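Just one chain follows, in the form predicted on its own, and it is written as structure tokens.
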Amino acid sequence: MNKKKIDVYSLIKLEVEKLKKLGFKTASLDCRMLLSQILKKTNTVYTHQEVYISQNQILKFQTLVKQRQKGKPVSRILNRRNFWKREFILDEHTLDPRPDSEILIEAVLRHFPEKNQSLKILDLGSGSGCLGLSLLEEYENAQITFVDTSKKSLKVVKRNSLLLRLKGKLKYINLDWHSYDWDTTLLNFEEKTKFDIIVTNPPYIPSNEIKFLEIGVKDYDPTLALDGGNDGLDAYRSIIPRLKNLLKPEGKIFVEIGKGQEDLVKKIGLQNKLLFVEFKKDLLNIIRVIVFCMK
């Protein structure tokens, strides 16, 4: 196949244009990882790079960009985004992690600052296992298990656990944390032992939000990784009275929460035992994780 010599800006400055035209802000960045993907680049390209390339890959660069200006994430076109220090797969089972969520990772790190600690940590709801897979790379000595009421999302984490090549003690466990006693179940896996830390990104958009949220997010992220039912609390409401029975005395639970629901859920955990630690804001200044530990 006959390649030809072309700097990155004559390539993409067209679909740039396109995107920019479409109200994109990362048009160039956007642009540019997709044809590093075409390209089989493992960096994204510069603007001023010279590559080699075929029509048929131009053809294919083309058509990524296509599915950008419908509206899908660069993530979802690829099926990778990175997060905290890695990049982790995805796919339509799994939600698209956010950078927000790595206030949950900065969290943790601050209340376990020794690094050496065999810790036992619960990912609940763990999607593409982001933030247990992160734990672990920071924790080495630590346990992860991983709970989700997909399949399939469990196995987008076994992927990324090979993947990275993080080889701690891992486990996989098919739960639902609506049924009546999903706690007895998780600690009968277990063996009984509890965890140091629970960590947990639950649903919380209210139901009839959703189809006010961006089409990156309401078309393209599972519902079930969004609904949080009418008010957007189903989720805590289940989890939260059970948490108390799942960890150690000294453990502290992690919780993102959405957008003016600290309030709301720190009365949840208060109600249920649970002693308020404090809260976290994220990088536009709004409180994005609640601390909880035993009282």
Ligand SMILES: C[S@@+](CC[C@H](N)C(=O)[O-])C[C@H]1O[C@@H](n2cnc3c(N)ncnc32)[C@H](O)[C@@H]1O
The other form holds:
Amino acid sequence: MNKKKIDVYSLIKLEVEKLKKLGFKTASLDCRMLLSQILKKTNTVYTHQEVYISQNQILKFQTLVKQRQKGKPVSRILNRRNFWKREFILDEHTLDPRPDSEILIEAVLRHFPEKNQSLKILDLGSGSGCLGLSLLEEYENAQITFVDTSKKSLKVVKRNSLLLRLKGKLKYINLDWHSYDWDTTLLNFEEKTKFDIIVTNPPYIPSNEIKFLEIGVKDYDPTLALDGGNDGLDAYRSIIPRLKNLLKPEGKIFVEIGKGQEDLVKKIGLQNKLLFVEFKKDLLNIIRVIVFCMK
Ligand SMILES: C[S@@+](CC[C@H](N)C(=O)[O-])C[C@H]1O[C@@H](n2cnc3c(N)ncnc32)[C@H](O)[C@@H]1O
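Okay, that is the form predicted on its own; can I get the form predicted in complex with the named molecule now?
What follows is the whole complex; the chain from before opens it.
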């Protein structure tokens, strides 16, 4: 196939302008990421870099930009997203991991600074596995249990764990935290051994607010990963009362929450014999994580 040498700037200029007109703030980066995919580059190409490209590849690149114009996030077009220190694959069954959730990883690291411990960690509502697998990267002797009601998302966690080549004891449990006695079911899989760390980022958007979210979220993230019921708190009400049965006495719980939910979720924790440890804010100064313990 005939390839010509051309600089990236000339290749993406028109496409960047189209995206900018539609209000996309990261138009240049978006186009360079899409072009890198077409050129099978492992790094994102630079604007002033020269590349070899065929006419067919140019057409494919323009097709990807058209998807972006319709609001599809670049991570969904590429089916991958950087989180913490690695790149995770995604599909339509997994939430697109958010940078805000990295606050939760930071909080765990602050509370458990000793990296060689053989910690037992539960990732409740694991999606792509970004939380549990990032923790495994930090605590290489850890055992991680991934729980999700979506079997298809658990398959993505398995694929990510293979791609990332992280060693460790991993378990994948398909379970619904709204089901009766789900904590007992989970402990049976664990031969009754409880957890040192529980992390969870459950769905927390009130059902009737989903339609107001941006297209990239409401049309591409699975509803199962977003919908927190009438007031957004359904998952917390099912999860939190059972956590004391799953945690070791010295263990800690790290719960991601939506904007403004801190007082209500803290109350659910206190009503269920957990002790409040602290709130953690994200980069926009929004309280994003609550830490609980048992004593
Ligand atoms: C907000 S996503 C979080 C995914 C991932 N932990 C992350 O931070 O990117 C919530 C996850 O909870 C799962 N989930 C929703 N309802 C559930 C239920 N009743 N029982 C177990 N998992 C559930 C969803 O499938 C989804 O993977």
